[in-house]
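Just the one chain here, laid out as structure tokens, in the form predicted on its own.
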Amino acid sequence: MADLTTTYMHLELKNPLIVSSSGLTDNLESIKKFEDAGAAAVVMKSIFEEQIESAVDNLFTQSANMHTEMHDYLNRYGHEEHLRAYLDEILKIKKNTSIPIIGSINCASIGSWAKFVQKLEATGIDGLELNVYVVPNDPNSSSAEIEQIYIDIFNEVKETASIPIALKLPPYITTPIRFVQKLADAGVQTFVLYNRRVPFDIDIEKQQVAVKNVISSPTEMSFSLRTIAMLAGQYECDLAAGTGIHDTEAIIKHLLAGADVVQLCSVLYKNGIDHISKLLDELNQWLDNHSIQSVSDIRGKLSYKNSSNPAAYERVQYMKVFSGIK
């Protein structure tokens, strides 16, 4: 059997399969099942700043015409109480599991991240994923200004955190290679590619905005596959692939491109938690069939940096498909 061990976020993992942040990772029962199925690590379901703010707003709505002291008390109590349940669950998970547990936060504003990081660190989590999702819908904001938000958020967290930090990026950055370079220069050492875009849709019967196809499609993995192939080995950073990874073939492709780990979500919603065992068996079988001793032997083998034909990652692909070049 091949050696599947890998390193990610300074953590020694038994294999490259991580369960990504989702509704599947918000409780001890599910995470213990993931551990039993062979998952190397789990990213907790993100805690969203807006969730807590909404809960606090409900308290205020129920307590109209309150005096100032009561308002301050409810504001403080509401934030602490609704965050405590999340933190208590992590404490319980850390106590009852042995695989690394990575936290995940999503805040709506600069200045909010650090206070969440401090509380999450106190639970003993092994790392933290910044689930940043800035929608570029302001026509007055330049791409440089949008990118700076990510850098500012990381800098804010970096000043507070003492555990490894991963930054989860969106797929619609104008120049992802340049952007990663800027982030790496700022000190980011781990990237998750990518944060899946919210599937915008319109319900024509209700004539209102809707969300559709929350489960990813295997075709979506091309975004992360190309970017990881271009980035691998270029910077001193770890790379996690996410979105659209539905089978063992996709896992192997990302390892060949240079990913350190892959994050799984939709495939587990579709096939169940135990599907991780099947994917690991198939990965081992493929490595054995090709006489490969470990995943480290193939990692980055087909990255841009290691390619003898870098043009294959650029315009030549386009010309082959659309102009008939062979």
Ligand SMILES: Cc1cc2nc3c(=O)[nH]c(=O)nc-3n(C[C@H](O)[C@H](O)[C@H](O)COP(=O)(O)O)c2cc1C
The other form holds:
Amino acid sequence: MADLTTTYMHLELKNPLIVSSSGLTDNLESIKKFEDAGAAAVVMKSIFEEQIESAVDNLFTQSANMHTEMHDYLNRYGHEEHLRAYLDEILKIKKNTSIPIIGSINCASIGSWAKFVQKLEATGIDGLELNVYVVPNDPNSSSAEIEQIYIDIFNEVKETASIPIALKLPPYITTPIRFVQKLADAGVQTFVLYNRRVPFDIDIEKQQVAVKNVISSPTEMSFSLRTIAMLAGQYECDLAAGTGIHDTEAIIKHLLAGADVVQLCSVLYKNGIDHISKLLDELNQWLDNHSIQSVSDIRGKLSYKNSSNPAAYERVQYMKVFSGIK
Ligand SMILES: Cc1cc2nc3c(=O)[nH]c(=O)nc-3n(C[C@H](O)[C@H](O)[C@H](O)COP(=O)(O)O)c2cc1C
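Please give the other form, namely the form predicted in complex with the ligand, since only the form predicted on its own has been shown so far.
Everything in the complex follows now, all chains and molecules, and the chain you saw is the first one.
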């Protein structure tokens, strides 16, 4: 059997398949099943900035006339109360599993949540993923200002954290290569590409805003495939591919493009936790069929950096399809 071992976020992984953050990763029972099915690591369900902060805000509203000392107490208690269940679950998970567990925070701004990174770290988690989700709906905010939010959040967390930090980015960036370069200059060493924007929809009967298709489709994987191929080997950083990876073929494509690991979510919602063992078997089978000894032998083989003609990389494909040039 081929060697699937992979280094990611300074962690030694037995293979490149990681379970991404979702409702499937918020409890010991299912994480244990993922471990048994062969997952190399799991990213915990995110705790949301708003969940932490609103716990405090609610208490403040209820206690508007209280003494300042009481406010201080509630401030502390509110935070701790809300996080306790999350932290306790991680402690349980860490005690009962042996694969790396990566914590996750969903945030859109720097807030008091940043202080809790130390508490998360104290649970023994092996890394932290920052799922930064900024909705660009303010006409006064430029792209540069929005990009700066990502850098500021990372810097704030880096100040207190000593575990490896990954940044999960949105798919709609005009020049991902430039943005990643800026983030790498700021010290980001791990990128998760991409976080999926949940499709925006409108319910015409209720006449209200809704979401649709929470589960991704396989056609979405070209977003991450392209960016991973462009970035692989260009910076000293680890790359995790995510969104639309629904089968072994997509996993292999991302490895060829240069991903260190792939993150899986929708495919596991659709096919169940055990499906990860099938994907691993198929990956092993493909490597054997092609007499490839190790995943590192194919990683990045088709990246932009390893292309014999980088200037024409991808543009040639575009011309072939749309210009009639063969
Ligand atoms: C039901 C559901 C819940 C999710 N919750 C989170 C979350 O808490 N934090 C996060 O970073 N991503 C979350 N995601 C996004 C996934 O981690 C993943 O990035 C996204 O679904 C794209 O990957 P996929 O195409 O394999 O599903 C969630 C996805 C789903 C479907």
